[in-house]
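Only one chain is included here, represented as structure tokens and corresponding to the form predicted alone.
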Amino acid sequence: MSHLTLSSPAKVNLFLRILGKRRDGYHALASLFHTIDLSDTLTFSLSKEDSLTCSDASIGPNLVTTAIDLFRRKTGLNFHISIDLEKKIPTQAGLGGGSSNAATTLKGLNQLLGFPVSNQELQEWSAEIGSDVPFFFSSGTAYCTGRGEIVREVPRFEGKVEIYKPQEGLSTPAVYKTLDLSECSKTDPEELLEGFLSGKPTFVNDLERPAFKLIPSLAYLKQKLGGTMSGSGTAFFYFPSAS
């Protein structure tokens, strides 16, 4: 095989906790992630030298980079490779399109090459590039905690997921920056899990407060749409049938 075409999905956070700062620096969370319908597609063909295309100008070397060099040191192994990325999932909007592209890419480079490690070394090296990379190796609903590396697959929840993404972005970092844990709900994530599972969702965010301080006119968006934003971004989800 010298040629693929992937799918590459988006998630959503459906409740996403914030429990504390770690002592590396990183925060421990408690997420329900989910896939969506919208998605990226990545072509790979094995070339004579690296390329990596994309139909968003406005983005440089990304995660797909760093999942290639990944690849390569954890494998020895030596190809060159051409990469078509089409993007759909827009950026700075909590909707996991740098670490789904970065996840598919591993996936995409190990079938190419002929499966020379599993699914399971995938996301367990996925893991280095960011937190929220390794969900992307599993069926498409898990929870997620850890700093959101550590992925416990869940029954996938039902209904139709409806995106806004309005104009502005934001930084994950940026947001995390004006995080105050005070103000982090207080509810066990075990019990929001639960909720879900039996049928009765709460969505929480503790990124929310945050991301509307950075940009206040996203209040009046939640408002508005009735919403849930999606992780640190500025993109809101909604059921459309459950409202």
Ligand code: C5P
Given for the second form:
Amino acid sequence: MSHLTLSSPAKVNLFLRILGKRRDGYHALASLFHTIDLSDTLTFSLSKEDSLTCSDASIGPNLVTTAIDLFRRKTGLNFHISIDLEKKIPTQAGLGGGSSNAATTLKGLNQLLGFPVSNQELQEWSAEIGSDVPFFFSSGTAYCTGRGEIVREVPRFEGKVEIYKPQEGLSTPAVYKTLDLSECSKTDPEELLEGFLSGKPTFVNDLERPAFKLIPSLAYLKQKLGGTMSGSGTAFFYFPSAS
Ligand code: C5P
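Form predicted alone already given; the form predicted in complex with cytidine-5'-monophosphate (C5P) follows:
The next block holds the full complex; its first chain is the one shown before.
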């Protein structure tokens, strides 16, 4: 096989609790991650030289390149790959587009090269690319802890989700920098998880407050349209069937 097309889904954080700041500078979190229908498409071809094309010219070399480098370094394999990335997931949205693209790149390379690596190993490696990447090796809904890289699969959360993405975007480090730990909710994340598993969901995101400090109009938007912000924003999601 020399060609392969894979879709790369977006995620929302059904709840996101920040539990504290770690010594390594990251934040300890507990979050229910969930893939949604919105997705990018990656087409891979083994070729004579590396190339990356993207439908959105404003996107520079992203985590796809980091994933290729990681796969080469870890496996020691020699190959050249040509990747075409068709973008549908907005960036700076908290929808995990870049992380998902990185996970899909690792899966695509592994498949094209005849599965030299197990899925579990790929998932472990992927944490080096970013905290959210290992989640995309799960089957759709997972309770993630640590800095996000410890992934426990749970039964898929059902329901049609609607997304709205304000024009402004936010960078994840900026939102974490603005976070005041004393302003986080106090709810036990295991209780939140129980609520989702028993059909009584509560949507909480501790990153809303810092995001609203950075872009005050987001608070107004939430008040007007409802919903919950995903990750570090700025996209919001809601389940029409649950409201
Ligand atoms: O892991 P990743 O590279 O995606 O994280 C991007 C940035 O987000 C980190 O540099 C850090 O500022 C922040 N972050 C954090 N705690 C996490 C995840 C991300 O502080 N659990």
